[in-house]
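Okay, so here's just one chain, in structure tokens, the form predicted alone.
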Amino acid sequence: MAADNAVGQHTELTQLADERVDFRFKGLPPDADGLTVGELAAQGRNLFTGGFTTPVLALSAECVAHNLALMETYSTRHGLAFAPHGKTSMAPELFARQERHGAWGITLAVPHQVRVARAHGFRRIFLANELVDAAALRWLAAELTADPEFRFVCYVDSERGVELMDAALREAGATRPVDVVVELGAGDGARTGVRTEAECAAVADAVATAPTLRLTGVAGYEGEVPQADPERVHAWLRRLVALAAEFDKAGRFAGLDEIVVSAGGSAWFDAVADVFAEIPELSAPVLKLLRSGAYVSHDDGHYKELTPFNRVPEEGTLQPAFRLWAQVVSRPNPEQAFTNAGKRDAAYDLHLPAAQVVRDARDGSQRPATGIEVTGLSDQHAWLRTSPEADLEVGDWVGMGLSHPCTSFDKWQLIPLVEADGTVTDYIRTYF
């Protein structure tokens, strides 16, 4: 990571830039082996000529510095806090950003996230899962003594969970109390969450006899509604947003600065917006916190689909910013080419790469990849169906879109940043 992109209060970024370059980082020039991440970004190498090796996965710096301050603006708009959910990228760097973009802070999954945003100086987040872990709550409650400013919110979904963590917070000697809000299911063969709302007072009223937590709001995952539609996404956030009220209403945020209602994923959070600015006055003011994470890269595939902005596209458009580089290795005949890229490094799990542009081994021109379809991925290899307009040959690179964000990003450790001429500017250094 170069030195003058370090953020702020993240010191600790700057160990990012201290890291060697070796065999661990796919893609990345031989001749770089021994220098650090920031000697080699400092040196301005060009993707196409400065040595890298193929396959390699570029993340345009223009359409991430994009993305990044469409959603600070859409969520200044809309009256939103957000914590964009980092299991997305799992890249400090990007956290960090996110977070110089307006970010609240950062959402995660499982410890072991929340573990990588700790080392990297991240004070806010909120964990969007039920902890019970005992081993990870005897570091949190470490964590939350050591750190005053430290703040975490995470979900309960049953009073199982409540009994469990309340154990082992008590067994680790907590000294503040792990700020918790109830998670609202999305519907019956939907995802986690209590199922209804008399069960959701039964948690919180577990939540009230346990004095290693305290109750901060309510939340949820819109995009797990079953039959998602905007008529059942909004009605379910109604029931969110309801169950605040009567959580409110029945004293049980009693004594909060601030009050906690959360949702949001990548594809819904146009309707959030919505039912968001609906929430009543309450005893206490509204943290209203939107999650989305998928946004910093976009794709070319699922979300590209899915974008709530396709629905409101006076809001805006984000850009797919991954392009992965792969060359051509065989060409068996007319109708047939493999490159090097396969399963290994390209995400397949909702989407084949999209084969966008072809760069001339010859003379290094790019042009459109017409005629040219991914069709199939091996471990190691794409396979491409070319129709005659192709004009591919071997040692050609193709660069192909992805579909899925989040199974890009965790195929790859180090990730140039790559400015539209080529030239590699930063690296993304990945923790999955």
Given for the second form:
Number of protein chains: 2
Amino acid sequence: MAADNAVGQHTELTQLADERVDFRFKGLPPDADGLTVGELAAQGRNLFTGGFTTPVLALSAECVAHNLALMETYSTRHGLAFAPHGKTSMAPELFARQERHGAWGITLAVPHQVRVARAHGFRRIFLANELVDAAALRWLAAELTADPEFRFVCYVDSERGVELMDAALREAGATRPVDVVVELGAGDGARTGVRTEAECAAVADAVATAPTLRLTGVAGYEGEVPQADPERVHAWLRRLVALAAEFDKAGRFAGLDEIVVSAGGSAWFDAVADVFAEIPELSAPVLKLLRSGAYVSHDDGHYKELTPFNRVPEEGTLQPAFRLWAQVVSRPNPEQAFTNAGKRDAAYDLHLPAAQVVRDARDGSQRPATGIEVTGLSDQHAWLRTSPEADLEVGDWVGMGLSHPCTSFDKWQLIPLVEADGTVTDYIRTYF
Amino acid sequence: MAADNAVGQHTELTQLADERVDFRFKGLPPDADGLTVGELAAQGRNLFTGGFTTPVLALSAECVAHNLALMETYSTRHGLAFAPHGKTSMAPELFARQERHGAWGITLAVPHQVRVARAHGFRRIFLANELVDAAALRWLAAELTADPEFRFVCYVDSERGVELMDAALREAGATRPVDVVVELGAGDGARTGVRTEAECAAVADAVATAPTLRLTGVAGYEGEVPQADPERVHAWLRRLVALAAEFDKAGRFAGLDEIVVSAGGSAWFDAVADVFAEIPELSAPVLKLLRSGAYVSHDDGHYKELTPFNRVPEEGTLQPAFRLWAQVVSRPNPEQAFTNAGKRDAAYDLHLPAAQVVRDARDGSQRPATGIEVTGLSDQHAWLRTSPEADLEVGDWVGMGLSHPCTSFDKWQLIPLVEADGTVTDYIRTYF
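Moving from the form predicted alone to the form predicted together with another copy of the chain:
After this comes the whole thing, all chains and molecules, with the earlier chain placed first.
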């Protein structure tokens, strides 16, 4: 999907460059205190020699650019609109890059995240959750009234949810209906979503009687299909498409300009592409909305193993963009070393960080992290086990790959974007 | 220890009340956008009816006050100076409350945390880590030069570390020596720290030849004693005290006004109190510095089980101060429910959150969370298993207890301090 005039008008984003660098942002050079982010970026400091302190998370400029381009190509090739899940990075500047790379809009998970996106001028937001919080709905109604170009879609997955939404939106004096899609659950025991097609119809009936809501499609998340394999995931996606066709046939989408059918995390977007290619002609054009978000940084663990590109290597390869640099602060014996990065700095929910390279404190040279394994994390330390071939001393920096972009981004509020030679070209602000 | 004139002069803290409430702070009322934190606090809003959005973490005003007072009493009773570990909360306003409750100063783990404390006027900082980062040491040297009242102590645990510190401080033109304590490791296979007394002496020798450093004592962390039990922890603490006595006898503390002996996490401070009471008379007064930090919020899991007050109930009881409120967004069947709080919102490294109470969406009444168990966390959802007696619907709020203060605080940047009746009296800003 090409960007259109609802995209790219984020004058609010320029405020990010005016943010002051100070004690709030770990890892950044203490001697940059008081500069703006824009001024610091313009200095083009080197990550290793420019006064950065450890630990510091680096995001590869080249890998991010590559990943943005690859998913643009992928979604275009497969005729998919793209609303990458912004919960991964919660970085408005990355959202803007995603839109410049053709994204239709941004997916988010909770109302707070929608506020972050709206504060930075984003106008197409898919909230992949039911929204029954009266205070958040009051805010949403005001946003929709204030900005006629703001397009918002969220899930409904219960009659009770529809009732709560409608009541809150009425009380808020909503001036235009909120677009909703019925969420089809990914199976028995899966996460949120309506379990059966009959219940989906009941929820859609409830929406039809709620003047503050408008049913615009169906959606779900194939990543939660129990015992997921290609067959089960394809089968569930076909249920989702069949539900859209059934709703359409029943006249539930009458009068729409566009019908939304959405799925797609970061592990099965090849299956989404396959099945969404089979969507039959409906009574209005279909917005086939893919929501994968982890690709922007990719990783060296969970998604490295699960990415669909492993099944379709001819379509490309994502590149892991994170490297966490920490410093060895203790080397008490030949089998142990400790760095100054811990649970506050690194993802640890799916895998531990993996030591990749060592930067020598004496001469700045880099070597592979041979014989070095991260075996645990304390709050502020990583535990490293070292075998005899490990060449590691107090003061050396250890560069580590991470597993799970979502729990990596959320530990850093201002992340250097670093070129291969170490030059920091920009800083990515996150809001969690 | 009573507060003295080095304490409580934190004019920088008043800036916290001037912070603007906006999209950066999840959970806060959208209609408070643009107010200052001080103005919002003055409104005395109710957490449940005042426009807060879910998920929202609440910190009990009464429990925090109780815990602050209890540890003041405890440390005073046992003749201990207190430098609570600030890494737990990273909240300058809580640091200030800790100092007002008699704390000697604040312990921190990494240089970035020291910058946060210094930016808020804290003048006594114990860095419980070796510091070999040249950029951070340059910043530290400048701070020590600029403020003669700034007292800073950190670990050394290797000759190599001493060499790196000295080189960096010389290059930075340090004008007064940095106080260091030799860290005694808690045993074979434990975390950082020198493994043997002979190696401790070698590190102390290295400090003696480094003009930029001054040896002021010994320290360590009994929380990492392998297979910790009261006997092993007491034995290690006696090693620490013996090391101090040996160093003193060898004249290593000659000329000091005060000798620092420090230990104490949140699981064994009773043992620290026992053993530090036995510290013999040395050549200068001994600053017996306890560093426990988790007490300020306490918890409903890890530290509830491990707190020393379980062994000495006659000395008091800490009260868990956190309650995470999330909203049920999906109730797909009688056995499952999902709330909108996940890994981004709750500690999950030691235990999952525990459902405690349900607030009914219909009438605001509260009931015990009977038959409701949190069985997993996604990034933005909690998975709840519900038994037949569970009374739970979409829209209800679930109040959950958390396990591990450190990984609870670090997911929230502005935390409502809430009285028992729901009135929010203040907001605690964290900097991670």
